[in-house]
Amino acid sequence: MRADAERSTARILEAAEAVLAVHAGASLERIADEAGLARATVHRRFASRQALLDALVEQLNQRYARALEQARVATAPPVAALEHVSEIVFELKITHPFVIGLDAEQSPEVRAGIELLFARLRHAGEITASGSDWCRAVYLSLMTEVHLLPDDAPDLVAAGSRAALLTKAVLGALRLAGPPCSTRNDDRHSG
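Taking the form predicted alone, give the structure of this chain alone.
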């Protein structure tokens, strides 16, 4: 019985990914139809639409954690790890657009892996920015911009891949820049 429940849950999550990528407001009933399951089965596994979305976010966090593990952020050369993580995340952006678009909070495990990666980049002298939140924000912002580039964009073609371009851009941005200094801006406007 437990194996059947796990298979049903996996089918529901897979169907939800597919349906919600096309129709973000799709009902649990529509997802049940896509999964080939009775509506009652979906409602038994997920009491609400929000419970289903939470399960999709948890699944995404597990994928991010596996990406960090596959990239060997703790042991690989940090620049290579950054590029490898980026390759995997770009693949997730293509294969799981709805869940990526939820902009949900990263799990503590994922945040710790990203912080470790940026700490190792800092220790290796590849970046100088010290704020973990700032580094993560720059990385995610640049990832969005690189993802949106057309395939024939000159910088993308020159870099050879989205992951390579993102790595180069992140290192460049975080080598010279730190978090914006609000006191400087406040001083300029207060005088």
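Having seen the form predicted alone, please provide the structure of the form predicted together with the DNA.
This part shows the chain on its own.
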């Protein structure tokens, strides 16, 4: 494939990500417009709308997987890993409501990575929620909301970064029952 063709493919995926995040049912014309290309070119790279969507989901899943890998989800301290993953994802500006809204959803690898992360958080006593689906749902859901916050939102400013706000919110939401102030490695109960 020629170099400019490859560029076009990338631009299409980029445009699709941006446009579909705002309106999931956006037309290929709109996507082609955003990419600065003709609609026919989109059809030349992707046989059908579905093919484009599939490619987009795969690309996003690869980014998720890479983020999980970079954050060393399996080995790093779990809270740090959670914040690190969030940070990378926000840098990538991944548009979650779109990806999650698709039938394909996350790949098994990504799914497993997130589940591992929350299993480790639970084992470390940082959260008490036991359902992996519930943990994933809360995480991705709050990620979307944090992503939509304006830059000058007070809570965002207070937390310092989107990743920090998301991390605190997720941990708080999943720290359900039990003594509200004690984690399992509790060594600061008198301040």
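Superpose the two forms; the largest set of C-alphas matching within 1.5 Å is the rigid core. Source: prediction; values computed, not measured. Positions refer to the first chain, counted from 1.
Core-superposed comparison between the two forms, A137 Cα displacement 2 Å or beyond: Where the cores coincide, A137 shows only a C-alpha shift between the two forms that is less than 2 Å.
K93: Cα shift of 2 Å or greater between the two forms (core-aligned): Passes the 2 Å threshold, so yes.
Angstrom displacement of the CA atom of F46 between the two forms, core fixed: Superposing on the rigid core gives a C-alpha shift of 3.1 Å for F46.
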